[in-house]
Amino acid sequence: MKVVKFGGSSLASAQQIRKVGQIVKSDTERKIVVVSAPGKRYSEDEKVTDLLISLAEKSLQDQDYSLEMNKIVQRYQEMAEELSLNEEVMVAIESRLDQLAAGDKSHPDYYIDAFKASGEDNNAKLVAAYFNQIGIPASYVSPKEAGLLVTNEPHNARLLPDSYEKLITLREREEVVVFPGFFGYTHEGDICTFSRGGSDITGAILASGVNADLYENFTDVDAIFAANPSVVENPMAIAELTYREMRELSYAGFSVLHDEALEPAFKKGIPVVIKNTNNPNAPGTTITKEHTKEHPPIIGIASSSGFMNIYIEKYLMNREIGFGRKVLQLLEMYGLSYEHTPSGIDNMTLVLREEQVSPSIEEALITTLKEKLQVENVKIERDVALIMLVGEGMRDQIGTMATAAKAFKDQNINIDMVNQGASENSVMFGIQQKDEDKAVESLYRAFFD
């Protein structure tokens, strides 16, 4: 069986929901359907989730929220009418919204989360009704009924592992299960939402929970591409990626989906396929534990800017047992997380996301490094971009570094840093931010043209 998740743009209008209906109907293995809240229909459109948040905030401040409420109801209303759904659905949706507005305001975080979750929840009811109407026996199942239990952390809930004991029973349902993404219930019966990538998380949890053969993640692109299409013209679609490759790519700027959200599926070894609701016959990109097909040595090129280097120099650093650990401890003390630490003999470079490091933290850090760790020289470099060359095939291919380095040289780009661990899944290059796009283009041409 397959767990299928549809993103917000796939469920933004009646026209889109019809496509979803066809997709589910065309494959009887698609037994569990996870839905997002209605997304944008056009680029200036408002997402229902955003409307729900402002509604909740106004309501908490006892302000008039009728504008938002009307807009939200209208979004569902339009879809229900266009799909000629039974009036019952709209009655359920409206009464749920009214019930939420009248809810307990003494815990604002929970109040907001319940509203946010209703975007998905109401959409699931609507989609289930539509499925039944077009002849797909389906039922809306709430996370409460299914036993999807989460921690008491509004906006950032985590799954409670004992949920899996009950989730497995979803397998036994005869009809298609339509399930709202993005949230679960606490043991106390409160709604708490997941963090970013919320509906992707729900899909991955259900895929894992019912031991699905495949987790299909429908979005609005045909595939994951080998490079950013806004930088490289018509980049190749990636047919198959491993989890590891996906992680390396999405870390460095590939944002098709929130890769961490897929963890529950990855942990069980369930393949994930990224497909396009608007072009469901395109093969999409499959993400697997190990490669199953021929694949090029380099699978993708990603880049990301907004990094900084903190370069530290100390004579005989190399002989000082515990020095590296002390530096990392210092970063932790300042609440900073680092990305890489390439090193020479008497120097190390800390690569961090620069947004974390305010001028005052920077100053304090430099002082502490010099005074506590007797560092002789500290140099800060901002506006650093990391270019990531990703592909497990690199391991068996001599000359990858030669091709890559030549691509930089040809564009007259200085390589400030290089980092390649023994995994040979990826190579990281640190360069100046201004050269980022030029570097990606040049590498793409070198490896894919």
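Since the structure above is the form predicted together with another copy of the chain, I would like to see how the form predicted on its own looks, so please show that one next.
Since only the chain itself is given, any partners or molecules it might have are not part of what comes next.
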């Protein structure tokens, strides 16, 4: 049994949905299909999810949302007409949108989540109808019917483990199950969505829940590449990588998979294959628990911007019991989360996402650190990019750091911070954001050319 997930670009138009139908039809093991909301058909197009969010926000403010409503209905209408679907599909879709608009507005977060989820939900109904029309016995199954239960956290829900007790019954269905991604239901019956891009998470949850042999994630690229193709020209495709390597790459900027998506598959050891809806015969990239093929020491190079460093210096910091705990408590007091904490004997650096630190919070944090912890120096540096070298083979490779340092030196790029975990699966460099693309290109030439 295979669980297959199709992203927004794979379901953006009637033409794309026809491709999806042929992919499912070509392999009878593809028994569960997870769908996203319609994505962009071209670069200037609007995603249906974005239109739904705008509609919900206008409705909450009692503003006219007819423009957004018409655009959303038109998107589904165009696809339904091009696919020659029965009118019942559009009646169900429009009825659901009207029902949501008239829903309870007393809890805005739940109201918005219900609208966001409808993008996937309505698309699943449309795709199921199309499958049946082309001879694939299929049925739309909602997360509520399947028993996909989530925490009571709008926009950032987490799966409740007792969901698996009911999800396993999806194996017993003879027809193809078409399942909307991105959301589940709380015990109270409210809709809560995963974080943005969460249809990947739904696919992995179902693969785990039904003990699938394979989880296929169809998108719009032939494979995962060793570096960003928009930065490096014709980068090498990665044939195979491990869950751990993919997790590191996703965190550091690879947007092929949601960075939380692999956990359910990882726990069950289910292989994940990234494939291209527009070129389904391409082998894609396989993500497994352990490498089964020969592989280079460095699998990929990723980068992500929008970080900041808080540099704290205090003499004899290493002798002061509880100093690190006190620093993190102050971050918690200001509602801040940190990413990394490289340190020396008398100093430590906190790496944070800078979007959460406003100028007023920055000023208050500096004052509090100096007053409460008596630190000698606090320096904040914004516009930081993190560059990540990833590969489980680097632990056995001599000279990785030397090669990276020379690549930076040749391009006159200063390294502000280096951080390597105990697992030695990755090494991270903090640099100025303006040098991000140049650094990735330089490292790619050093390790892959």
